[in-house]
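Coming up is one lone chain in structure tokens, specifically the form predicted on its own.
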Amino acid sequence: MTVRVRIAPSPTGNLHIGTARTAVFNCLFARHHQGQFILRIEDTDLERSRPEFTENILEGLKWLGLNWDEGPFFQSERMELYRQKIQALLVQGLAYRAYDAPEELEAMREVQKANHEAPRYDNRHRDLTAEQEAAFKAEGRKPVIRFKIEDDREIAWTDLVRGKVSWKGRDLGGDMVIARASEGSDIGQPLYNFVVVVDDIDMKISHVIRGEDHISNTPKQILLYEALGTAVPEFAHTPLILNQAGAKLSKRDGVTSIADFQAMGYSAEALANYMTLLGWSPPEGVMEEIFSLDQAAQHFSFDRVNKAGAKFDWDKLNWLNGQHLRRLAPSELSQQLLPVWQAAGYEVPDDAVWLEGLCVLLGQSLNRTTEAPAMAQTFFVEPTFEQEAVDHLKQPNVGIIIQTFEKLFREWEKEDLPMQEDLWKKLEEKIQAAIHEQISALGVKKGLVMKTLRMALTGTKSGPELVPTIALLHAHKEVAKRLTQANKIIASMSGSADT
């Protein structure tokens, strides 16, 4: 059997992480079995569906690397097929027209509520006579189409995640509406539970992989598969993504759309990695927790998918994203960070080697690309001195340290600056040697020298590793200039550059 799976998002909103995780599982299953992954847009909700949401869904799937083999197919373009299938059920006596008025249905529900009964349709219009139908039509009533569900029928399937699942027909709410009434059509607007089955049959879907919130739809759809005379696909109902309180993740929890995660600086590879782990466990000793979709597809199976809901963990996502960023080559990370720095308004030099050096320095602490502007600010913007830095510059011996290194770097600026990758290490070694030499010559502690250089060059007490920072600043002749500025601050405080 050829494995054919589908993802069928509704374009009534942006691509949600829950839908995207379902797409990941479908894609991994298809790749594992060398099958086909099909994209279908379920846009039968004409009032809420929007083309901009469709575009967001397509772009989000592409960004995540979830490339489909067929589609996208649009349900709104397939209405005639659905109506033909409904007509066939009407002819076979498996469906019928129901003319209930809204107030009649409401009265029925009120009685059930008063009797503490579950709401259900009582099938009152299942066996209308031709005369009764004619009378309802004469009143101007527009019928819905209902599919017959027998109360004593048991519907069971073996779920690939949950094992044996069984429902009674009497628990499905009575005969099911498969098309609502609408003007200008004898059959009306076909509804979700019906059209999804017609599409799955037409597209030869072998496995329906979706969230557990669809379990209650499955017995109804199995009855429709049978009524339409086709084999029932296999089902896999995956766990929901939960918030930290254990409830289904929703917009109230903040970020839920894939576009939002992208804007927050998460990489497609890391987000796909994390979504895979939301419900699936990689085989121990075979693959590690950090992986690509291709690696996961080699080992993906539903016997490692959990039944319990998967709690969303921001710390875990941040850690995973940082791990993926650190595995990028400096040139690859530079390509990702360059537009982020430019968007922040930085004038980024046209110096690929320097940018890659900066990425090497910052990459070890970077968890999201949106953190890069703040982390790199000292390399693009002249420092603003924090009060702690100003107070430090007042201390004894600080002035002479700054003057000494200012003179040293002025001399170095006369030399050719490193523009090749292999010279960065040599420059850092040269800086390190100079620091040790001046510590000895000035007779001061190393901590004072390092703290002074950091405060004078960056205006703050913390930041990336100091020696590589100095090397990067010196490459663009920033070290001596900033030390001069620090000397001016000292002079303005004491009336002299000497301390």
The other form holds:
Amino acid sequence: MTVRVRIAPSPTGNLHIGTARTAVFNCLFARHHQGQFILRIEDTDLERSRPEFTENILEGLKWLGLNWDEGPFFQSERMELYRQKIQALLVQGLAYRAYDAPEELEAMREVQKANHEAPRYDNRHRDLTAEQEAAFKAEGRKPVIRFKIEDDREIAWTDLVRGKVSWKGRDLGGDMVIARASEGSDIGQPLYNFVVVVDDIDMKISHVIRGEDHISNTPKQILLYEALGTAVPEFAHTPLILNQAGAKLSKRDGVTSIADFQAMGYSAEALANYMTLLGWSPPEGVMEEIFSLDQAAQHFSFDRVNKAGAKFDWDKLNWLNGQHLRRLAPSELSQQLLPVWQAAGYEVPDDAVWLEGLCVLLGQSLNRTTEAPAMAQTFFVEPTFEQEAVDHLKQPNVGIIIQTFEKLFREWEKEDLPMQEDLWKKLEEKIQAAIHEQISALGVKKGLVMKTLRMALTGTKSGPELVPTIALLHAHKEVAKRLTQANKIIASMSGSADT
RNA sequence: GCCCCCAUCGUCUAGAGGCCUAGGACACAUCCCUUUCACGGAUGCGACACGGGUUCGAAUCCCGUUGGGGGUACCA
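Instead of the form predicted on its own shown above, give the structure for the form predicted together with the RNA, please.
Following is the full complex, with the preceding chain placed first.
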């Protein structure tokens, strides 16, 4: 059997992480079985659907690498098909027109509620006589179309995630509305549960993979498959992504749209990896938990999908994103960070070697690309001196250290940097050697030298590893210049301190 | 209320009746590396919701309780 699955988002909001995770499972399953992954936009709710959300959903899926094989299909363009199918059900007597007014349905539910009964339609218009129908029409009532659901039906399926799930017809809420109200003998806007089934049949979907929140739709849909005379597909209901409180993650929980994660500096690979891990676990021994979609697809199966909901955890996402970042080659990382720095307003020199050197240095302590501007500031902007740095520079012995290195680097700047493979390594060794030499020459502690250089060059007490930092700064002749500047600050301070 | 689903460290999870003194990852703590913050390495802390069965033996199977979640539309 060929596997055909689909993701069917509704364009009533931006691509949500829950929808994206369902897309991940669908895509993984399709790839594992060399099947087809279909994208269908469920825009039957004309009121709430917006083209910009469709755009956002398409972009988000592409960004995540969840490429679909067919589509996007739009339900709004397929109304004729749905109406035909509804007409057929009407003709077969499996569906009928119901003329209840909203207030009447409301009143009915009030009574049920008062009696501690489940709210349900009591099928009161199921067997209307021609006279009754004519009377309702004469009143100007607009009918909906309801699909008959027998109370004594038992509906069961074997869910790929949950095993056997069963339902009783009477718990389905009575005959269900499949088309909204409309004038006379027209067929109104068809509704979700119906169009899903028509489309899944038409698109020959073999496996319906969706969130657990759709479990209660499944028995209704199974009845519809039967009515339409088609075999029922396999179902897999995946656990939901939960918020900190353990409830279904919703827009109200803050950051939930894929575009937001992207803007926060998370990579598509890491996000896809994390979403997969929220419910699926890689087989032990074959795979670690840091993986690409391709790797996951190789081993994906519903046997390894958990049944319980999974709370979303920022700590783990951050860690995972850092891991993915650290696995990038310097050139790849550089490609990612360059636009971030440019967007931050930095004038990034056109020097690929230097840029890659910088990326290697910063990449090891980077979790998200959005952290890169703050982390790289010292390389693009003249330092401003923190109070702590100023205080440090006041100390005795500091001036002589700065002057010594200033002179040293002034000399070095006269030479060109050798363009060689291990340029940075060689430069770092050279700086390291010079530092050690000066430590013994000046008779000071290493800690003092290192601290002094850091404060004088960057104006702060913490930052990336110092020696590589110096190497990078030196490559653009920034070291001697900055030391001169630091010296001036010391001079001005001692001047005012004496008076 | 009614129906359905679920239940292992704080979090994500491994676990298919004996390989379990319950494994891994994140987080947390301590130490190492280190001028610093990170990264990295090591160690530690830490869970089978509860009660009954079944069995020689239960985290695993059954029943119940409790707790959590989802659904209950002329939304999707």
